[in-house]
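Next comes just one chain, in C-alpha cells: the form predicted alone.
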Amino acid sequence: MLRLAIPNKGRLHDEARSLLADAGLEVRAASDRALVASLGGEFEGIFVRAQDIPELVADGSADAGITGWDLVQEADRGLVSQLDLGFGRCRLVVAAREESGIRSLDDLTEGTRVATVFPHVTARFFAAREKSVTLVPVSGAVEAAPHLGIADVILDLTSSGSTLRVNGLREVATVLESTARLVVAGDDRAPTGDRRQALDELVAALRSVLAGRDQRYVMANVPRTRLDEVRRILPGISGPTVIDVLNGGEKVAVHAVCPAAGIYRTLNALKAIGAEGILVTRIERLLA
C-alpha cells in the first residue's frame, strides 16, 4: 500500500484533505488525532509536520508526500515534484527596512546580516550571486530582526506582502515562488513496481480534479442559425457538442467545457444571441 505523508495541521492540511477527498481518497481515521489513516481504502496517509515531510520521503519512510516547495528546497534532499497542486501559494523574498536605503541586491554590502528560517536556501541564493553575507538563523518573528538590530535584511515567506509593509519592510528580491507539491524521492528510494503504478494512478486522479476546478460545463439551447457565433463563444476542448432537440424547432442544444474565470461574460454572450435554458455546472474531474 502506497504511503503518503500529509501535513498534520494548517492550511496545507485542510487543502490536501479536500483535494484527496475530491479525488475519491477520503481520509478514514479512528479519530481526529490519529497519526495514520486509510485514504479511500487504497492508500495509507501519515500525518506529520509539513517541514518533516521532505526528510520522511527522502529516507523512504513515506513513498510520497504533500508539502510546500519552499520546504522541499530548504531540505535539499533531491526530491522530485510529481504534481503542482496549486494551493499554499507564497513567495520567498529578501526584504529590508524602508529607511535602510536598500532597494536591490546590488545595495547589499560585504557581510550583510540576513535573518531567516531558511538557512540552506539563503546560503545557496547568495552564493549563486557571489554575495558574501552573514546568516542569522532564527526560529520565528523574522520581520522583527531588522528592527531589533540583529540583522540588516530578512529572507522570509510572504503571500501578499501586507505583513512586510505593516512591519515597515519592503521587498528587495524574489528568491522563489512556492506552492504545495506532490513529491517523491529522486533516487533508488523512489516507488517502483506496484507502488509506482499506484503513484501514477494517484497523480492522474489528482490532476483530473485540479483540471476540473478551473472549468465549468455549459449547456444551452441556441438558434441553429447562430452556430457560427456559438463556436466562437464556446470553443470548448475540441469545439462545442451540438445536439438536436426533440420538437425544438429552430433550436439546438450545445454543450461545452469553458474556463470558470469570466463565465459571466460567456453567459451574457449566449443570451445576446438568443440562447435559452442555460445551465452551468461544476466539473468533478476532467481527463484531457
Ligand code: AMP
Second form
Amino acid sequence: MLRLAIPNKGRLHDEARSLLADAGLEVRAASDRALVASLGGEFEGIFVRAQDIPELVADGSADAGITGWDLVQEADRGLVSQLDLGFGRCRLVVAAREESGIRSLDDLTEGTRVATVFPHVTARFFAAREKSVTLVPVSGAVEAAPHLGIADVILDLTSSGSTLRVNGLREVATVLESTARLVVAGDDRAPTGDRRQALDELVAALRSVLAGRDQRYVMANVPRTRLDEVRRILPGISGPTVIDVLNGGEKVAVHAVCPAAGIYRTLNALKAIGAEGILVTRIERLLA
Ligand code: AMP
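Switch over from the form predicted alone to the form predicted together with adenosine monophosphate (AMP), please.
Every component of the complex follows; first up is the chain already shown.
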C-alpha cells in the first residue's frame, strides 16, 4: 500500500480530491469524516490538516503527501517535491500598515516586530538578509497585529492581495511563491521498490491530467487548399492530423491539440479560412 496524505478540509481539499479523481484515484470512504480511505488499487488516502502533512511524510507515517509549498518550507523537514500541482497558488509576503512609511525591507529597523504563523520561514528569510527582527508568533488573524500594536509588520499568505488592502496593509516584499505539491521524504523514508514504482505511476498520471487541463482538442473541416494556413493556426503536438472526409468535396478534416488559453483566436482564425463544423473537446490526459 502507498499511503498518501491529503488535506481533509480547507482550501486545498477540493482540488486535491478532484485531481486525484481525474487521475483515476477516487476516494472510496465509508463516510465524509473517515480519516483513512482506499483510493483504489495500491493507494490509500489519509485525510489530515494541510499543515500536518509535512510532518507525517517526514516521519514516514505517509509515503507521500499533497500540501502547500509554504507549509513544506515552514516544516523544514527536507521534503522533496515530486510534482507541482498548480492549484493553491499564493505568495508569502511581508506587509506593513499603509501609513507606516515602510516601503521596502531597507526601511525595517533593528528589532522590527514581525507577526506570523510562519516563524521558521520568517527567521530564515531575515537571517539570510542579515536583518535582526523580533518574531511575534500568532495563531491567526495576522492582519490585525500591526493595528493592535503588537507588531510592526506581518509575514503572511496572500493570493490577490485584496485581504491585505482591506486591512490597510501594503506589500513590502515577496518571501516565497507557493502552490500545492506532491511531496515525499528527502531521506531513507522515501518510498523504494514497489512503492516507488506506484508513486512514479501516480506522478505520471497526475502530470498527464494536469497537462490535459491546459489543452483542448480541436476538430474542423477546412478547404484542402488552405492546409498551409491550418498548419500555422493549429501546429498541434507534431502537426495537425489531416483526414479525408467521405463526400467531403473540397473539405478535409483536421484534428489538433491546442492551448486552451486564447483558443477563441484559434477558432476565429479557422473560421476566417473557411472552416466548418468546428468542435472543441476537453482532454482527460495528455502524455506528450
Ligand atoms: P487551509 O488552511 O487548510 O485552508 O490551507 C491553507 C493553504 O492553502 C496554505 O498553506 C496555502 O498553501 C494555500 N493557499 C492558497 N491560497 C491561499 C490564500 N489566499 N490564503 C491562504 N492560504 C492559501
